[in-house]
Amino acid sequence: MLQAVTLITGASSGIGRALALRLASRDIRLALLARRSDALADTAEAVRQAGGFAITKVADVTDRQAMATAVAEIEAEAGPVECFIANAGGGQRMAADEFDADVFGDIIAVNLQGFANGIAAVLPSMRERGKGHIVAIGSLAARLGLPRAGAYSAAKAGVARLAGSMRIELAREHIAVTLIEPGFVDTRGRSKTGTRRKPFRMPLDEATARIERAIDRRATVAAFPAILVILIAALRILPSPVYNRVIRRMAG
């Protein structure tokens, strides 16, 4: 009988790769999915060297059929997806004077439509078995509009609302939905010198440790760091001119 697996999208780098390596040491069977085959293979090899199990599938989360096929193959080859971690995402800075609707659409596609495509692929099996866990890696950017990051903020706000809606509906079927909302995470190992650092930037290891704990306890929402969560809440009650100055400074 095939054992259950945890599927991580965007597993070739950043939070996805770091989280896979953390889970590998716990004898959690992993299915890793990303677009870049070489980087994905490197992640899988690192998982195996850590004593873990990993199956890989190269697919683009924005391609609904590719996601459905990848999940079907994973479940046939390795076992049912018990936990789906929708980590694939990203964006690029785009100022108002260079706004491009096509770029906006691409960012929405990978962050929000990609999450929806993943849900559509894993949910039928979870509902049939009467259990499962969907984890959305969102962002605190969903809680406010950051300058030059309107598309990303909008996409992550959509992720948050979709996760919240699905959580209510699926609770009666014993399928948990967890929304993770990190602040700024240092996913690229930037140097401390020569680069302007965003406030409250969190090391990748610390962020993935918090994500792991939230998944383990099947949290409803896990947002961090606390100081940034509190600051964002406080900003909402400030006069607009003050709010605008603080947000511009935070965005850099």
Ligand SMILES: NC(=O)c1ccc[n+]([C@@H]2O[C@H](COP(=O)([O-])OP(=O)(O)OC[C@H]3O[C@@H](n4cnc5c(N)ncnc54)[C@H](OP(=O)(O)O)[C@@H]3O)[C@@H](O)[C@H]2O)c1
Given for the second form:
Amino acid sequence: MLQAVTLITGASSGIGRALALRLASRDIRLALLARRSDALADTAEAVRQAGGFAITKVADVTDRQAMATAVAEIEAEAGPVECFIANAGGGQRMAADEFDADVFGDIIAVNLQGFANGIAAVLPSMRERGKGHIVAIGSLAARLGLPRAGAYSAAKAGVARLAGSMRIELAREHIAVTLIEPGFVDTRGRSKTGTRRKPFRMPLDEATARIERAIDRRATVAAFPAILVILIAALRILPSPVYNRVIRRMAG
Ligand SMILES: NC(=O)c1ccc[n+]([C@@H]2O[C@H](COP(=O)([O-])OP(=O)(O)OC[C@H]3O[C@@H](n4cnc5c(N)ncnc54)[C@H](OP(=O)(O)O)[C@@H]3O)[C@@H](O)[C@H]2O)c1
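Please give the other form, namely the form predicted together with the named molecule, since only the form predicted on its own has been shown so far.
Next comes the full complex, this chain leading.
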């Protein structure tokens, strides 16, 4: 069940914004966080117009102190964060012939360290209250090394492992951890992960509906679309020359 204060990072566009609008009619207070203040204010205004409650915090998830401050301010203004949706993230194309360790570090910083910074900010009060829900927006890219998106795949694999580890420990304290692993979602933006083809791309509305359902039932893992989940699982047992050929064709 979605709870009183739900914090969504990366709420200024794409999945985070669509999720905020989807949740606007629910009886919850939304705290929306991202770096771009104008786009964030626009999401909050759309939530309010839909009858919802939203406050905004401009912060960079890679900045641990800024995240701690933002969460402290949210808790003072709206109450304890009971559901934390770590959605801020993304990738950028980085082919092997342009490999750059700084770019790699940036992608890890936003997707993986950003998730960790959020956990560090919300967890103490969840533990104190003996309840809460942490939701990580990972990616099916975590399940294989996507060509030209090695950093993104690595970062999302890290998110999956961190969520899995925390889930086991925190279950004893009645804090749920849900990992969402979407395939390609039509956010109407350009692909930043470097994949030219986006097989089985899912409409934004359908993806956010699935995310909402997974949060409501406190799912352990929700991965979609099923066809891509099955395809990836099947590919992983194929001999590597066949695997390489299919992945090249799939990802372009
Ligand atoms: N779209 C897909 O096909 C797809 C598939 C699987 C998983 N995902 C995951 O879903 C999540 C959302 O992706 P999206 O497609 O909706 O991308 P998007 O439209 O680019 O949105 C990304 C959001 O993250 C925020 N963000 C980025 N860096 C940030 C930072 N350092 N600090 C705070 N906020 C930051 C951006 O806001 P500001 O720029 O305003 O900070 C924006 O609101 C990501 O974690 C992505 O990896 C996406």
